[in-house]
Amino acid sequence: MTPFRVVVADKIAREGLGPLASDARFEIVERPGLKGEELAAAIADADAVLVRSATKITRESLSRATKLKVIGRAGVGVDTIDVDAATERGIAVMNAPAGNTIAAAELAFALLLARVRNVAAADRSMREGKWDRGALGGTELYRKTLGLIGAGRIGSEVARRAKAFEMRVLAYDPYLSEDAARAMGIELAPLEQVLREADAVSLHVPLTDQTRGILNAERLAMLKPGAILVNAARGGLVDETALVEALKSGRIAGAALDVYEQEPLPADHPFRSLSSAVLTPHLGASTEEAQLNVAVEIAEAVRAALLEGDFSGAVNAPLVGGERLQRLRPLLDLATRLGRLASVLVDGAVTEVAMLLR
């Protein structure tokens, strides 16, 4: 059997690739940092390609990928992958949604704490030789309201930490049931209510056509004058121009941001000059544990896809996996055999299939 060729196109923890590297049925080819034609050439004969957030898989990247079956993202967001182009070519796009959950939740809460207690400003002041106790007073989180936009894996972990601070947690999440929310101590509410009642708002939704710009100028204006905005999800969720204006005018008290519309954040971006904003360079998944976890998670998913045909983790395919896949396996095998038989019995290509159900 010819080994499956897996191109690793980003820096991914080598020890996390164990599910693939330890099996002779896989050939690991590490080619991080490629772009354009070089990237297209590297994955032309690959069965799978693994990326993080640095390498962009575009339509052009896939133009020569005749064997590619899987694109694996060692992380959550797939906005750096042209999912539509992959789908058109029958290529599964898979991610690792669970591996960095704790890291992202902890950073979101760290950003909130840093902003309400002026940690970054106090650190800068101390390094300048000052002792500005009077100017650096903060506020407590105790009995304040945290508004979550999205209460999935990461949002729910942020909620758990907020409950430990005895905060009220109010969430907008159309996919979360009342029973599940109640079990987590979360109150569900419409987006507008969350924005108006929250002392701090934290974003935890993916970047899609539906969520892009979800916090525009109109919705930012709904926030309390003393509110804090935390975004450790995706930069495109917030209208940055409107946020800059809200911060400059004092319309809201502050922001704590880990993600931006353009990354790296331009040196002359207005955020950099705002003392009311705490900024970090997209560190949500940047822990040793998270990097190992997402590498293992995506390696196992790609292994299952190539060896077992289990594409249940694909973001661009119907969810069929586990026990259900095993039940369907005989039917899939039958369909394959019938297809081969038809290709032998008929002249030319098969252009139409009709099913007679009795």
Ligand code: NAD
Given for the second form:
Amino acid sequence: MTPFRVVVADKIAREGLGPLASDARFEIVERPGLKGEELAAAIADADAVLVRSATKITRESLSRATKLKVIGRAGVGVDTIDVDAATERGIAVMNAPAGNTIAAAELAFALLLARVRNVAAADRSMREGKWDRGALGGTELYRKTLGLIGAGRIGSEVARRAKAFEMRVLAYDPYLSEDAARAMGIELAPLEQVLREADAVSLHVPLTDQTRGILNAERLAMLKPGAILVNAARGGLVDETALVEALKSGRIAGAALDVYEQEPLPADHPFRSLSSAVLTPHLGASTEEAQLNVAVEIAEAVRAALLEGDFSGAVNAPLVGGERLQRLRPLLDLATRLGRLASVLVDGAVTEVAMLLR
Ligand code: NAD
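Show the form predicted together with the ligand, please, because up to now only the form predicted on its own has appeared in this conversation.
In what comes next, the whole complex appears, and the chain from above leads the way.
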């Protein structure tokens, strides 16, 4: 059997590719850093392509990919992949949603602590030769309210850490059940209530049409005077111009940001000159552990997709996997055989398939 050709189009830790690299049924081709025509050529005869965040899979890069079955992203967001173009060509897009969770939650918490205790400002001041204890006093998290927007994998880990600091956790997440929230010690509340009551608000939603600009000027104005905003989710969630205004006017006490509308953050961006903002360059997933976790997670998902037809982790296909897939497999096999038979019985290409359900 010809091995499945898996093109690794970004730098991904070799040990993380173990589930594919250790099996002769896969041929790993490492081609990091390509774009345009070169990328299209590299994946033209691939069965799968793996990316991290540097390489963008555009409609053009898929134009010649006639064998491609799956695009695997070693990370959570799939915004570097043209998912619509992939779907149109019947290519599954899979991500590694769990491997980054702890890394991202710990960074959100580190940002929150750094901001409330002036860690970054104190460090800057020490390096300037000062000993400025008077100007660097902070506030405590103990018994304060943390407002979460989104309490999925990362949000709930942030909540768990907040509980250890004896904070009250309020969350806006319309898809989280009361029972699940209660089990995590989280109170669910409408967005406006979260914004009005929280001492610190931390965003943990994906960037979608519904969440883009979820913290616009009007909503930022609902924050308590003196509140802190943490964003380690995605840049487009917050109206940056409105946030700069809220920080400049001192209406909110500070922001701690890991993600930005435009990345890399432009050198002259106003955030860079605001001392009440703590900034990191999209480091949420940048731990040794997370990089390995996401690589293994996506390598396992791609392996299951190519060997077993298990596309349950695809973000652009209905969820069929595990036991359900096992039960459906004979029917899928039957459908494949009938399709093959039909293709030799009809003249020309099949243009329409109708199913009669009884
Ligand atoms: P998740 O899917 O587990 O959780 C997202 C939560 O948001 C879910 O509970 C969902 O119900 C909720 N949600 C969806 N739409 C909503 C809406 N309109 N309003 C309120 N809640 C809504 O995702 P996760 O693993 O927790 O990741 C959250 C985000 O963190 C990711 O989408 C990614 O953008 C970001 N992230 C950033 C980094 C980084 O490097 N800074 C690393 C990992 C993840």
